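Quick heads-up: it's one chain on its own, the form predicted alone, in C-alpha cells.
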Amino acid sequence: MISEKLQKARDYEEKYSAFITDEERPLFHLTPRIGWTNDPNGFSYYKGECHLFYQYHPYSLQWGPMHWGHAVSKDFLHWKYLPAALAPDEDYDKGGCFSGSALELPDGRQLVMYTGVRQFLCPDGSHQVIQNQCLALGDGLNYEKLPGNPVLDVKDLPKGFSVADFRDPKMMPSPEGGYDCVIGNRTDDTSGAVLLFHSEDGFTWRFVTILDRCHNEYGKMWECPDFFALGDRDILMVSPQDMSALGMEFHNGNSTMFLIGHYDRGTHKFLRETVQAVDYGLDFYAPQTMELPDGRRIMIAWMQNWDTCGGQPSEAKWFGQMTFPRELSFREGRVLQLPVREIQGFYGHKVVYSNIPVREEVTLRGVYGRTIDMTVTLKPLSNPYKQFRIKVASGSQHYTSISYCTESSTLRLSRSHSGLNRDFVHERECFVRDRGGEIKLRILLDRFSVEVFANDGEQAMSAVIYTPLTADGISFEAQGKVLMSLEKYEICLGGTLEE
C-alpha cells in the first residue's frame, strides 16, 4: 500500500520535474528527478535492468528528510525515472530512510534494506538518535515495508558499538549460500568500523564479525561500506568521515578508500594488506558497487563534496549528480577503474591526431565540446618537458585545467576558473606512476562535470563544474616539447533522461 507521504512525494516529483528540460541536466550523468540527491542506494541488477535508488529530498535543493528516488537503465547512459520508492512514513524511520542496498530473491521479488532513523527528545533537552536496519519488498516499482521492522537494532550490536551511528547496510549473496551484509558503525573509541551480518533467507539476520575497524587511523565514522571480491583479493570499500589528509591522499575530509586484503571465511577474519584512495578529485563520496550477469563489477558514487554543497547555481532546479558508472579491475596490487564500456556504443563524431608536437598553447581543429570522451597520450622528446596542461570547458572567462608535472609525477585537477560562486578549495593533486614522462589521460566531460582517469584507470579524479555551456573550448600547452596523440568522441544519445 502506498502511504500518504509517499504519494505526496510522487505527486510532487511528477508535477514539478516537468519544468526541468533535458538541456538543464547533464547529458549522461544521473541527477535527481527534482530537488536534492546524495548517496546512491540499491545499485543492483534486477529483471534485465540496472536499478539505482538514491538519497532524495524532492522538496528543496537542500538535504532534508530522506526519501529514496528511483531510476532504471539498460545501458548506464539512458536513465528512466520511476516514482519515488520510499518515504519516511513509519515510526521507525520518521527521521529519514537513509542509505541501503537491494538484491533479487529466488522468488523474483526485490528485497531492499535501508537504515531507518528515529530521534527522541531527552528530558535534559538533548536529542537521541537511533538508527536501525529495515526491510522492504517490491517488484521493481512499488515497495512494501515489512511489518517486523526493524530487523536489526541495538540488541544485535556487539558491546561498545553505537546505536546512533549504525547505518548504510550493503547486502550481497554469500559464496556459502544465503546472504551477507556489511554495515557501518562507530565504536567506543569514537572511530569507524564495519560489521558483518549473515542471513539464510534475507529476512532474519545474525551478527558474524567485526570485519575491520579504524582505531582512529582513518577518520571517524565509516559510512557506506561495500565488500566484494576483485581478482584474487577481497575489497572492503568505506567512506570515512572527518579524515585527516595523508600526504596527497584523503584531502576531502569525507573521503573514500579501498581496504585491500583477504577474507578467511573459516575464521571470519579480514586481513588488510594495503589501503588505496578511491578518487583523488574534488567531488566523490559514498560509492556503491554491483555485479552484472557478465561478471563485471560496476561502481557509482555521489559526485559531490559535503563541504561544497553551498556552491549551487542560483538558477538550479536540481542539486547533486552521480558519477558515470565505472568498471573495476585489479592489477599489480591496485584497483583500477574506467568508464563502463557501454559508452562506446554512443560515440559520435571521431577526431584523431597522432604525434603532434606541442610546446606553447595550441588548439586543434575539431577538438572541442562539453559532452565528450577524450584520450590524450603524451611521449617526451629527447629533452624532457616539465609540465603539460589541458584546458577544457574553456571560454573567454572560464576553464577547468588538468595538468601533469613530470618532475614530481603529479597530476592536478583545478576548477579555480570554472565559475563556481564560492571561494572553496578548487584544486586536488595525486601522484601517478613515473613512466619517464609518458602518461595517458582519459577525460570524460559532461555539461556539469569532468572525470579524469590516468594510465588506464590507476588513478581517478572527479569534479563538478558549473561553467556556462557556451564555454566548450579545449586547448593544450607544454613547458618544453612533447609529442601528443589524441582520440576524441562526441557522446550522442539520441535522447536523454526519460520520464
Given for the second form:
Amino acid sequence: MISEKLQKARDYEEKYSAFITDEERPLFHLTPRIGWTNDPNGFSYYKGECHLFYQYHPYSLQWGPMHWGHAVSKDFLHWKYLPAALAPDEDYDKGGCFSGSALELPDGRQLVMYTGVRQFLCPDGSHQVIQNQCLALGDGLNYEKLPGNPVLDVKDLPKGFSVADFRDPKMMPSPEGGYDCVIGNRTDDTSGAVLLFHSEDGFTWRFVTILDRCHNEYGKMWECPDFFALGDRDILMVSPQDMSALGMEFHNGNSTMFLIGHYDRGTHKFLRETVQAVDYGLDFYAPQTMELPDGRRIMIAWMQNWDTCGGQPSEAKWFGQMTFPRELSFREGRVLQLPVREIQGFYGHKVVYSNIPVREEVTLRGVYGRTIDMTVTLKPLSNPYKQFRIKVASGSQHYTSISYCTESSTLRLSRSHSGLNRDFVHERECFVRDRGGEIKLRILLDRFSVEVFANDGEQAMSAVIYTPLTADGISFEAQGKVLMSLEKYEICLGGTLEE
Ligand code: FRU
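If the structure you just shared is the form predicted alone, then what does the corresponding form predicted in complex with ligand FRU look like?
Then the entire complex follows, led off by the chain already shown.
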C-alpha cells in the first residue's frame, strides 16, 4: 500500500524533475531527482543492478522531513531514477526516515532498515527525540513497512547509551550465517560509539557488543557506521560530528574516518590499530559501502559538508550530490580508494603527453574540459622543483587549484576562486608520501565537482564547485622545473541520466 504522503512525494518529483535539464546536473554523479539530498542509503546490489537510496527532501533545497529517494545503475555512471521509496508516514517515523541500509534476503525480497525518528515537546517545554530502527520489505521498486516496527528500540540498548542518538543501521551478511548490523550511538560520556547487533533472519535482532567507542577522542556522535573486511583487516568506518582538527589528518566539524583493526568473532572484540581520514577534501560525508558480486568493495559518499550547505547557487534546482563510487583496497597499512573501473568504458577522446618539461604556466593542446578523467605524473629533475600547481575549471575569473609542495610533502586543494561566494572553508591540505618529488595525481572532474586521488588512491580529496561551465581551461606550472606526463580522457556517456 502506498501511503498518501509517499504518493504525494512521487507525484511531486515526477512533475517537477521534468524542469531540470540534463545539462543542469552533473554528467556522471548522482543528484536528487528534485530538491535536497544528504546521505547515501541502502547502497547495495540487487537483481543485477546497483541500488542507491538517498536521504531526500523533494519539496525544497533544504533539509526537511526525510524521505528516501531511489535510483539504480548498471555501470555507476548512468543512473535511472525510481519513485521515492519511503516517506515519514507512520507514528514511529513521523520525524523522518533517517539513514539506513538494504540487502537481499534468500527468498529474493529486498530488506531495508532505516532509523525512524519521533519528536515530542515535553510538558516542561523540553524537546525529546527518539530514534528507533525500522524495517521495510520490497521488490526493488515498492517497499512495505513491517507491522512489527520498530524492531530495535530503547530496550535493546546497553545501559548508558542514548535513544536520542541511535541511528543509521548498516546491515551486512555475517560470515557465520545470518546478518550483522552496526548502528551509531552517543554514550553518556557524550561521545561516539558503534553498537553491533545480530539477526538470524533479518527480522529479529539482538545486541552483541559495543564495537568501538571514542571516549571523546574523535568527535561526538558517530554517524553512519559501516563495517567490512578489506585485505587482512576489519574496517569500521564512521562519520563523527563535532570533530576537532588533528594535524592535517582530521578537520573540524563533520569528519570521516576508517578505524582499522581486527575483529575477533569469538570474543566480539574489535582491536583498533590505526585511524585514517577517509577523504581529505572539502565536501565528503556519510560514506557507505557495498560488495559487488565480483568481490570489489565499493564506497559512495555525500559530496557535501553540513557546514557548507549555504553555498548553493541561487538558481539551483537540486542540492547535494554523491561522490563517484570508489573501489577500496588495503595496502601497506592504508585504505586506498580509486574511481570504479567502470569509468574506463566511457572514455572518449584521449590526449597523451610524455615527459614534457614544465616551469612557467602552460596550457597544452587538447587538455581542457569539465567532464574528464586525467592522470598527471611528475618526475623531478636533478635540480628539484619546489611546487607544482594544476588549475582546472579555469576561465578569465575562476579556477580551482591542486598544488603539491615537495618541501612539506603536502597536497592542497583550493576552490577559493571557483565562484562560490560564501565565506567558509575553501582550502584544505593533506600529507602525501614523500617520493622525492615524484607524484601521481588522478583528477576526476564533473560539471560541479572535483575529486583528486594521489598516488593510486593513498589520499583522496573531494570538493563541490559551482564554476560557470564555460570555464573549462586547465594549466600547469612549477616553481623550479619538473617533467610531466599526462593522460586525459573526456567522459562520454552516449546518453544521459534517465528519468
Ligand atoms: C548524517 C545524518 C544521519 C541521519 C541523517 C538525517 O548526515 O545526520 O546521522 O540519519 O543525516 O538526514
